[in-house]
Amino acid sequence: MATTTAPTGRRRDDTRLALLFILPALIGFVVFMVWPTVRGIYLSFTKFNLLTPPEFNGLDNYIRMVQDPVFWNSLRVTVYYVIVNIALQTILALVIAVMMQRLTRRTWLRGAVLTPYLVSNVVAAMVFLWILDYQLGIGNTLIAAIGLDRIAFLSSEAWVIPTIALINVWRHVGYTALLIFAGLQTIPETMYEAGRMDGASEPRMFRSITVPLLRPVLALVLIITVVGSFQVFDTVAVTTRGGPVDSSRVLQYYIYDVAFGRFQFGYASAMSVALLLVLVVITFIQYRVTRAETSDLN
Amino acid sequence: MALDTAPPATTVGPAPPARTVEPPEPRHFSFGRALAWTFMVIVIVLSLFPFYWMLRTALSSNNALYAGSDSLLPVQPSWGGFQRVFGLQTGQEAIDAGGAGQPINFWRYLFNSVVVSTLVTAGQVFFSAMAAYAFARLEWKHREKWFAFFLAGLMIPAIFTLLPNFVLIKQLGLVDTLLGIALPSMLMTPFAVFFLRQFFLGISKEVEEAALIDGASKVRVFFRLILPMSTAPIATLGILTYISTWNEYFWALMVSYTDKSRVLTVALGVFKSQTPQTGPDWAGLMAATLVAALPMLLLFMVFAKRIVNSIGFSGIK
């Protein structure tokens, strides 16, 4: 990363420049990246409902967050949604991304599988909300034609979760197919001719040519697919806002609720830091794990 | 303040080589070809439906749906979710419709999110690119270092920025105006930067020096030499800002509290929150929907092959 150009004389030092050219982005950063992160972590140590200067109390967040049922049911549903989320929507992808590769690589088909990325998640809420109306929707409309019976998706408890998660798996699948495809574009084609030399079927091809070349791209995939699906939110605030009781509670869910349905910012962030350090120890371990950092390629 | 689950990843490649020329696809009938085919067809179909079934049921009249809940087609074809939506019915007549009646004008809506996107794609690319010029050509003194500064900024998610900003934003006196929903996300990403400093680190820097030898300054080399020469790049990198603006929820969803500042990701929330008592409007709840998604469909129209192209590793990697 570091290219270091040797100096070749005049009009060699443009500090000043450079200062001014940074200066937008910089205050952008400090301002509304930096600053927010410490005072996020100040926050987590004190009471403040937003109308009075917060007041430093020490430990007593944490200490109630530890005691605090709700919270750790919102951590165990959070957790269980991404297990459901990003199995689906891992394994669909890669079936996806290597269907592409396989049969025609033209644009259209990656577009049509795109599309549903395009629009943000409260339109897939809504619509997903609409089609799996427990009377008119038409997806429960064809679970009754077929003789089964009607699934309560997004109002029983055993359903919620798993639910969401697939609204999730449909608007996000076909971006995390795209990535794996551009993955797999780095994978010789001199490969898979050999291998169809040594007479190898295509479902062994897959898996001792495909997996094992496509690693560091699936554990950067995994990576950033995993944070982003522990942030889940904005499904949850339009189709259920956290019921049937808490079984769709999720964790940043509560954290909202916590800090603008009953003003305890102090309480809320010190979520927001416990949540901060899953996701950083769950980067951590994936990097280690996976090792991303190496490729078997070479 | 993307909250997506992944915006930091894409990359958006300095227009990708000569793909043109496709390796030549096995053409021959197999069982596992056809096979594939098959889940490939149900997998496009179920991505698409739902943008169908949006429009199928934004034409209906609600009143009609719940005896036609298995048509195809629409149901008693109407233009009322629409009038709704955008406030062209009377009170009343909304709601023997079967909507909330009560006001609404999505109109006001649309134009908040066009303004929000516009001011966080205009600021964000341009004084990102000027921080990217400073990364990749200015000569100054811990250039690296405060590069590897910025980067650092890609680790903290999102979301554990958004409760401090807004109390920030509210000490700023800016809840619940547009300017507040935009500003934190209008002067740089790190990703931006990051990307944008690949490119210009790609340029070659004959041309450069050669505008630098006839006396041009560097700040003129900018605005004339490296910004028209990465218009390709500059453009990927606004269409995807323009499109994770304006589906950001939860930020906007935080500032505002009035039509004033509603955005449509948030107006949707709160036209759903309005079911009036004989159950909800669906049809207006889908034409609302459609409202809200198909500015992003038609930009996706013309863009897909830039974006579609656009989505891989390789800046990162």
Contents of the next structure:
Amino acid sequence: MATTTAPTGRRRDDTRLALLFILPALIGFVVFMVWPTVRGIYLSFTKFNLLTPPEFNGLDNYIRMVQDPVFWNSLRVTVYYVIVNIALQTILALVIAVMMQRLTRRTWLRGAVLTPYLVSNVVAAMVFLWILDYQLGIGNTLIAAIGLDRIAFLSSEAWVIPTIALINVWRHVGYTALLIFAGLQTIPETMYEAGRMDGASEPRMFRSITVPLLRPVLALVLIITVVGSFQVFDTVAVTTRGGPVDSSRVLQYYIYDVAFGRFQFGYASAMSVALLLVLVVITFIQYRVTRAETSDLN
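Would you mind generating the form predicted alone now that we have the form predicted in complex with its partner chain?
All you get below is the one chain by itself.
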């Protein structure tokens, strides 16, 4: 007896519906990301001060930038800050994430770790500005109470960048730790069980299992944190305003000062484009060196 199969209908095309949902985000991306970037690149080739129309001046802004000692000092200070911030933040976040993975996975602990990230950079900077005040800050009061000399955390050329880095590490380390913790969840528990059966200690399993299998996540975390660190601004603006003697004048603060303090928007745009190119190069190098597109789990 012959059997017949019911005709199948045409597969529904959800492309229009998908585009409808994507459209608001796409509009926001174009308006707040793409257009300002294109506009900034255009202004970098002009002389513009808001009072008169942009006047094309070719590569004058870029030539001035190359010859500007303050720009190079700001770039050096920024790189110094990024190195200190990334080193401390990544190591602490990795330790916290592994401890949460190996010792406890309680939800309330994850919430507590994330709490500093919910505080804005401006508020965190203001709080630490009071805590670390040379005369009245509770931090220096405790240091003096144990018989040590007070430390000019935010007014000393030697201490100012490490202090700003520590403030931002305090705020961001919880978020970074949770990103790494999420990556740890992708490592099969059987890998650790096999390691224990072979007699491997926790430090050995961390070196031989956790770090290699966590590499793609660590690569993503490093890219995010490095790009964010190069854009540090608000902590410096609240605490030191670039001082003392330009020792904390990071590149973003210098761009802000040139644009909104001196109204030289063309030159500020040129430095912004230079920062964009630096970040693109650094991100590409990180992506290639860390092999972020591959995983050892495959």
